[in-house]
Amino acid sequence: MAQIINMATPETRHKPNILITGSPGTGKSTLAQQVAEKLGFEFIEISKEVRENNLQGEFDEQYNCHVLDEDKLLDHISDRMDSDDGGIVVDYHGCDLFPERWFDVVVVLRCATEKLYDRLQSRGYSEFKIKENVECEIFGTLLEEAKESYKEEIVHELQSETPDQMEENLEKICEWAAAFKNSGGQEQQSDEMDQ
């Protein structure tokens, strides 16, 4: 007998499950289990599930650490991810590799390359990865990659430098999770939202 595999989609899950993504810096763990906690929503982070559960590939020698492998990660969170349950928080440098109907709500920190120069310094990074990490803010990298990966209404960008914006984006991604709670998981987040 073939198995049946339950895909959840906004209209099927009854909790938004939420990315935050952002260039390493940007505080994107430290928003995403405050927002998981707030909601009472599980927290996934990636980082720590692919160290626990051996989802890595070769080392890279370069970035002087292991490449992830995403056929594992994916296959290791997908019951998770297309549960109809949803209320999931997702924290990932990157947004492209996860399925389109996984999430409800994207949100990319944003902040200063000063800032993000100083605080992946502090953390002990390399020269060469901070450069790679403070070109791709520059850029937009992650911005442009979570736009062209997801319906551009969920995509939110939110700067993340001060304690008083962190406090501000929590409060607005809750609000967005609400918004689609009360619309029967039909996200519906009103342009003031954004502001």
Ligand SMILES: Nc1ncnc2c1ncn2[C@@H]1O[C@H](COP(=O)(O)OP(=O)(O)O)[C@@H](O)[C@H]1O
The other form holds:
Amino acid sequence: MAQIINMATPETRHKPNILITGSPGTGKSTLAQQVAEKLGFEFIEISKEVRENNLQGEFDEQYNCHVLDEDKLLDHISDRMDSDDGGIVVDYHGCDLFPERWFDVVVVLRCATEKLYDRLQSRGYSEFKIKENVECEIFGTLLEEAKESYKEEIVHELQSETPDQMEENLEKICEWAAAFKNSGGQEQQSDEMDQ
Ligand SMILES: Nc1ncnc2c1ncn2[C@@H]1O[C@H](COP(=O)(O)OP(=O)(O)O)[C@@H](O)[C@H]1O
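Okay, that one was the form predicted alone. Can I see the form predicted together with this ligand too?
What follows is the entire complex, opening with the chain shown before.
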């Protein structure tokens, strides 16, 4: 018998799934962790998930790291992402590999190149890797990718250069999460049926 696989959508999800993306060093994992804590959501840090579950593909000599095996990663997290529960915060420096139905809020963090340079340098990145990542930020690659992959109304560009901005961004994302809950999904449908 064919297996019936549940694939949640924004209409069926109880809590929103949130993607925090941007060039490396823009502050994704720091912010995503705070958002997950404040909302009581699960945090999926993709780079950690890949490391801990052996989801790497081949080794890339130029970048001196393993490339991601996208199919393995998607398989690995699909049960959680397709669940009707929702309430997952994902952090990754890419967004076009995920199915569009997985996310209700997509945040693209941005940072001035001088600041980004310093952050990446203090991580001990090579000049080559810093240049690649800073160029990615200059060209707005992630914002473009997000706009091409998701509906415009769920994509939000946020500056992430100061601790104050980090705080403001946390507040904004929590407001968007609350707005999702109030604007649809099963909770509201069942409320209407009760009336
Ligand atoms: N808005 C911000 N203000 C000040 N420092 C920040 C901000 N966002 C990130 N940082 C700092 O930049 C560094 C990189 O942040 P991180 O969250 O690891 O970035 P990413 O996950 O995007 O690679 C960390 O040291 C973090 O504390």
